[in-house]
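Shown next as structure tokens: one chain only, the form predicted on its own.
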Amino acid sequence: MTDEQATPVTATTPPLRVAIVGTGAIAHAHQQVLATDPGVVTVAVADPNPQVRDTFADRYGIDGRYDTLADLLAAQPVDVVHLCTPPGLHREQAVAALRAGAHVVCEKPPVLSLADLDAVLDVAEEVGRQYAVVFQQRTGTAVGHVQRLLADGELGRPLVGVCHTLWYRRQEDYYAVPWRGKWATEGGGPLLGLGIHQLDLLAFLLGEWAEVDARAFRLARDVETEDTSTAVVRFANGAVVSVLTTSLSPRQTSYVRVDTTLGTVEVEHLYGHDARSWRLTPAPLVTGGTPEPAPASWTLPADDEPSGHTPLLRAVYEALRTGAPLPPVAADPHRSLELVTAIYASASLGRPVTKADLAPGSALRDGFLHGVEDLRDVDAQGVVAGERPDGGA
């Protein structure tokens, strides 16, 4: 949706008041999006450190400043509270938030656990208010072409696919930070908080998984969860597409590809993409031949915009004004959490995991906090603890 397009705030038109919990890094990109939005003024942040807190509200010339959101929501009223602080705290404070009466707009991953999320939508849904989460690789203008090629069959029927996380944190400063690399404050490892991004937009692109097949490791850093996850996604439409998920790799690149009858979709970039990170090939005529030209359907279109959370918040916020349903960019946060749970499942369990194993009343549904523990050391060597080098038992 284009500005033009969206509805119009007038001077008699009350601006939503925002509330932004939680004031690191993350939070900058929310406030840099609403800022330029005439119909929305950011009212109160919540942050225990007085220093980050303060220095944010200060930037930006917001009055309201508190140590908690439980303080932030006693003190005054908002409409919509956005999420910025670590994992393991999303659920209460979405459910707090949203008992409030305000929406919610919550940094990935939602929650920890899908149970989690089904407990905040069942909130969300009894309150009458939204519950957004920030998946912004699905947006921008190109990737929405893509998609609809692919749904509408215009690519031809999807077949194979490699989706790659290749992302470096070093344990010095990325997994000092005390909450990152622990099951009960993170939720996952590079998994959850970085490939859930490409695993979100492979899942726009190609629609609901069928089955799993997973190991997790943990490499190189000194952590409780994994550092490295390797799958195979098999997808109710037939595709099958190999995902590898690592922080551990100098040369960072994310790359989606998805191979059809008629073409080749590639995606490559890091944290962003736009019309030039992607690739459309027609297939060629004869084996080893020159591709075909591509159909005029395929050209990306002229007026792009990149992904990011500028396209996202827009689309929520159109949505919040007029009382409309959450926008497809910001919709379904079950899709991308339901397969980092059946990958994190079938590493632990030593066995593929399907749509029926993640079904309402499933102990899977409670989260990967257990089980995952016992991931494989591998020494420096290359040998898997508690496994002789020959691969005997």
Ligand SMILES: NC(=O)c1ccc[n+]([C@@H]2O[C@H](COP(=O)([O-])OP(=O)(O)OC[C@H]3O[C@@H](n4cnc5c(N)ncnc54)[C@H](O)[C@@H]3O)[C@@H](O)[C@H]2O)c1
The other form holds:
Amino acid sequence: MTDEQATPVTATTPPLRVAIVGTGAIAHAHQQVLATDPGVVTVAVADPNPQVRDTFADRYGIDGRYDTLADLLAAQPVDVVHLCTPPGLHREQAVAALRAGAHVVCEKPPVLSLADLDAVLDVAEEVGRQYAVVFQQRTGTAVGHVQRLLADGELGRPLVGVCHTLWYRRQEDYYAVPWRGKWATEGGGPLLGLGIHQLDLLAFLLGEWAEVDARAFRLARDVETEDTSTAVVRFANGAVVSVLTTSLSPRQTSYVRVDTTLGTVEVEHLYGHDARSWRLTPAPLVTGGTPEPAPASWTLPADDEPSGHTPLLRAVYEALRTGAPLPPVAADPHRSLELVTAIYASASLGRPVTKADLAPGSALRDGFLHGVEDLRDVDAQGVVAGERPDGGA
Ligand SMILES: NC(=O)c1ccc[n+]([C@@H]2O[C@H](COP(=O)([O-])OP(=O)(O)OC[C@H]3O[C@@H](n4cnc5c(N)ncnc54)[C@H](O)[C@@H]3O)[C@@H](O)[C@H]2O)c1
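Now that we've seen the form predicted on its own, could you pull up the form predicted together with the named molecule?
Following is the full complex, with the preceding chain placed first.
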């Protein structure tokens, strides 16, 4: 941490100068939070699409407008760069912004491989700047409470779980965006683009994973990547979780469930949760089989704040202003990227993948850009490519 970062905020501290790179859909969520922070001013945006860029800049009254991040960085100094660009650009843009002296707040997925993430974090450390990744499902008072109960053992030992991302994305609009559905530009299918949110929440609750056994399928979308994947994840604490991720489910839901020796914790929502989305059910041994209430410590806090970009960016900016390390809601971007990598690697290799398989220096750490080799292509008759309908090879 540099002295400059550790400078306390005072009434005379000038606002942090922020730039947003990529002014598409998610950039609005960023700017709408930034606009509520009196210690921040968005001074510039960069996007090669002049119409999208100017509409955004006009709407929020932002003066600096550039085609590229390089032009922006050359033209004016900024303290923080928000990357709201397609995932394939995150590595190069994060390194450029960090080397220009800015902190980076990057949309998920952080980059397209663990090796790339190592490289970006190395640069951040070298230049004394932060690289915060937006995994907003970790935020909100309810998840913080549940995470503490699990970490303190108040919910007993986690045994089994479920992690579902059952979302619906159409060919005609979602997959019509040129960077989507391709290994080189999106880096993966719904597992990386959508399911990573619930995997990140799951891993925030359960900690380190140990082993993954997975399959990937292309059932109904005309994409290069998978549109559906399944996995069994064993965590280091022994818990076994079944993961299903797809972009083919018309009744959409996001669902994470952990059954422990003392009870069941569940959250069901779509893109964000609050206390009403969570349910904690004590096991009969806690209640003695009678309708006693759950232990008082399980009660979710009354000052409920939903998950989302607001609590995440607020916590990140608090750290940036004070020079503190990134808070747990924005730190450790490896955790969910490792799970995604392990799922693609296991589906590709046709065998379980362990934490050791992804150790620094291993070939698998270098990513999943090449795609899943054993992708199960299923046609309209339900036949898997290369397999006969009678089950023969
Ligand atoms: N946290 C969330 O809930 C959430 C939700 C949606 C998207 N995302 C993530 O946000 C990122 C962007 O997604 P989106 O849905 O906003 O995509 P989008 O396609 O709507 O917007 C991306 C923008 O980046 C611009 N762009 C392309 N190349 C650029 C370049 N070289 N320099 C600057 N700008 C460039 C495009 O013109 C476009 O306006 C992705 O990583 C995505 O996974 C996160």
